[in-house]
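Shown next as structure tokens: one chain only, the form predicted alone.
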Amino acid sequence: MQPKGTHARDVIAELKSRNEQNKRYTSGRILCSMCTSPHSVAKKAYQQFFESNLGDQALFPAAAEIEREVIAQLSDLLHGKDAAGFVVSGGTEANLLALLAAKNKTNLAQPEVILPDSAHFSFTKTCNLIGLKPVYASLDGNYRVNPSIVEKLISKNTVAIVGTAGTAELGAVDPIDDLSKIALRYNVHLHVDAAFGGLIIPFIEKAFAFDFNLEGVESMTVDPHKMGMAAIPAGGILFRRKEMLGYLKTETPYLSDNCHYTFVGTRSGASAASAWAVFKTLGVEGYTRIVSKCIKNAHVLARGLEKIGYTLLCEPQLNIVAFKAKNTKQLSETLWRKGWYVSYIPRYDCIRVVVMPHVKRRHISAFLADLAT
């Protein structure tokens, strides 16, 4: 830190200059992100609540009420009539809280969690942090977890099973209905990581059974800062049963609140407000329109890739398209040099494109034109 301060005008000017180095969603060339430009109303809501702290709710009762309403909105969407939860820092914290609650409930000496091979890397962090042994279940030909393998892996040490509704790499939706039956049969906690798909699947014509409509689903992760178009960060954790929160309770003796249930103490009320504002503004009709457009654009991209000779890794289930080339990694590097920011997935040797709301049809046409040359 410098000894003498700088005029605020000059500080802001420098930040503006530095910010020019960042990529822009509005360019339509960010094809690797599961986030997008926040809705305009999300930005305005965030500004109004930017100093509120959900970790001290007696001081910010309006922010606390808004968080409860956001959780109620998500619960209603995902058929969790009495679900309880919080707006958290993102899918990583949400997944952590779900598995921590499941672990604390069972109190086993050598706890294990069964994860799909396609599980998000946040589960690796969680297992390392809270002392869970990850046991991995293989995938089927459509890159979805194999339920029969999951069932074979259940042991006396299993505290939870995880299924994914919209994998980060391919957008695949695991057979959550089958996992639900297994979870009920063995009385094991089933957590659904719907960080990505949770605000996509309810708005598409091809329905997937994945939420609290399934009796075995005990907790869900859903991120409003992804397709929900809320300000970053805004994650969500939902539990079917409110009593599960007791396994996360930590006393907070010096705050106006008696206890916390989230991992992060100081939490942004602005994130909750941004999600609330977008939900209120768009409603089911608005989200259906946006999601439908993304799904259609993903299929336009998929057909266009096939037309110019590329091979799809699999038919897209949501709005993620993965394809292969003769030298896929080299192609991905070339695309970056041309200003197309794609993902390269080493274990599948494929290029991954996430068709979010900022990716318009004209951007897809330009991308395909570059690939064809």
Contents of the next structure:
There are 2 protein chains.
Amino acid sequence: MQPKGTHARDVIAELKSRNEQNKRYTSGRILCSMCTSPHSVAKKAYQQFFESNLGDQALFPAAAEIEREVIAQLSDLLHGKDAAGFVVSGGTEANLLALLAAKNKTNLAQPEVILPDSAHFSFTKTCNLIGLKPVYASLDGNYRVNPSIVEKLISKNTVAIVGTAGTAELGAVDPIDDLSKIALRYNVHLHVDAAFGGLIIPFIEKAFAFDFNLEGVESMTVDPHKMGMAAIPAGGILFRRKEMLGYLKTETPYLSDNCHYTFVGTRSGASAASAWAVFKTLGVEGYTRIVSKCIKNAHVLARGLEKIGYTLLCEPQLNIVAFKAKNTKQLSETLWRKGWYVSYIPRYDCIRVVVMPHVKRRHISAFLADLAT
Amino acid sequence: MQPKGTHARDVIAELKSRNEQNKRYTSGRILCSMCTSPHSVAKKAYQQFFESNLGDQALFPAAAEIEREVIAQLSDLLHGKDAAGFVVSGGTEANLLALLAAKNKTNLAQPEVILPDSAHFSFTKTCNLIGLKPVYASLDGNYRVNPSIVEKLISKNTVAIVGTAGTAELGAVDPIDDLSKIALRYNVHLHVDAAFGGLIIPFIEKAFAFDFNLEGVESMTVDPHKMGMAAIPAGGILFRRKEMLGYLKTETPYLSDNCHYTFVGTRSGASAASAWAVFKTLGVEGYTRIVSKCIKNAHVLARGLEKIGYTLLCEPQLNIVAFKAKNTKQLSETLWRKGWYVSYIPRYDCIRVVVMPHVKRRHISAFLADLAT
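Since the one above is the form predicted alone, can you give the form predicted together with a further copy of the same chain too?
Up next: the whole complex, starting with the chain shown before.
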């Protein structure tokens, strides 16, 4: 740390200039991110609640109320009736809390969780942390988990099974309805990781059954800071039954609140406020408009890629398009050099494009034109 | 979620009005928080880097650079030479990462950690999560851990010992120098939880030996979002040795970066930018000025309390003052009703006042006047 201070004006000027090195969503060239430009109201809302701390709710009752309303709105959207939950740091914390509650509830000596091969890497983190043995179930031809394999893997040690609604790599939606039946049959906790799809699927026409409408679904991850267009950090965890929170309780002996359920202690209320503001500003109508455009643009991209001779890995289920070339890895590097920030997925040897709201039709045309040459 | 949207202007107006229900640091009446009003530059800096994601550093190289610089500045301040680390969600994640690395390094079947009786509740969360058995060491008359008890508790299962530099309840600073000697003698990881004290102790005259200058200290938690006056969420974790990061590595198969070390995946670069901006704006001189005032005000409060007949639990070591009354719990409730937001600490049956930068001399005078009547 420097001995003397610098004028705040100069500090901000330096940050502004350094920020030029960061890529911009508005360029339409970030094709590898499940985040996007937060909605303009998210930033304004964040500023309003900048000082508030959800880790100390007696001091910040309005922030606590806003958080409860965000959870109620998500619960309503995902047919959770009176689901309980929190605005958390992101999908990783949400997935952790779900599996931790399931594990603590069963209290088995050698607990296992059944994960699709396509499960997000946050489950690897979680399993390593809490000593859950991951048991992987393979996928079908559309990169969705095979439910009959899941069923076969259930054992007396299974504390939970996980399905993903919108995999990070391909946007695939696992057959949550089948998983739900299995969960009910074997009385096992089913957690749906809808970090990405949770704020997409409710707004698309060809709906997937994936939420609390399915009776076996016990918990869901849904991140306002992805397609919800809220500010980072704004993840969400929902439990069908409030009792599950009891398995997450930690006493907080010096705070005005007497316990915490989340992993993170001090949490900004601004996260909840930003999600709340976007939900309220857009409503179902606004999200439907934005999501439809993304899905349509993904379709345009998929057809365009085929037209110029690329092979799709699979038909896109949401707004992620994955394709292969003759030398896919090399092509992805070429694209980065040309300023198209795509992902290369080693395990499928494919390029992945996430068609978020900042990716407009004109960007897709330009991308296809560049690929065609 | 409501079917139709609302005009953003009305949404922000509602948030503004709701925010009136939150307590304000500027009132000088929040006496129970280890957070404070972020420095004005923190908010401006946050806005600059609002969109950036430290979970995807190839897209946001400037945010990644700012994070590295924050870590380098903290490392420099805490004599870490080339300590490695991250800006994380807060003290809980930082403490988790420290103990997780220590646990993974030793890879024992029944790992234990030695914690002071006064350790923060985030260690309870961590122990529950990662299956570490907490072994508690009792305190001396000044509420500092007793090092000879710690030494006696070391076993072949000990993966780490923890000392706190600025306990959450009383601001006590454990004898880290003694713990360091013990850690070196038994070759055990010593983690210092300086979430609170890490940005206080370097700026006070009567210095405590508590940082990487002590050779046994292997990792430190230090939170810019507490006395650092950065925006929530801005915690910090530092490891003396970069190799320790290897024990935290998770592969990230679809991101432009190929691994993560933090628990949280998607992390806002704005957190790091806000810490960076405050460090740069204040420098050592600015922090010294602010911290000295807090320490002085805590002293004024302590003497004032004694003068009007209250008993201090102990002489304040940092800027936290704890005192007892005839009926302390009842008094704390009376104070809340009068709009003085103090903490009541059941285990010591005391009231705790954290004298943060928003608590000015005039607030202390008013508080003492209210207590005297």
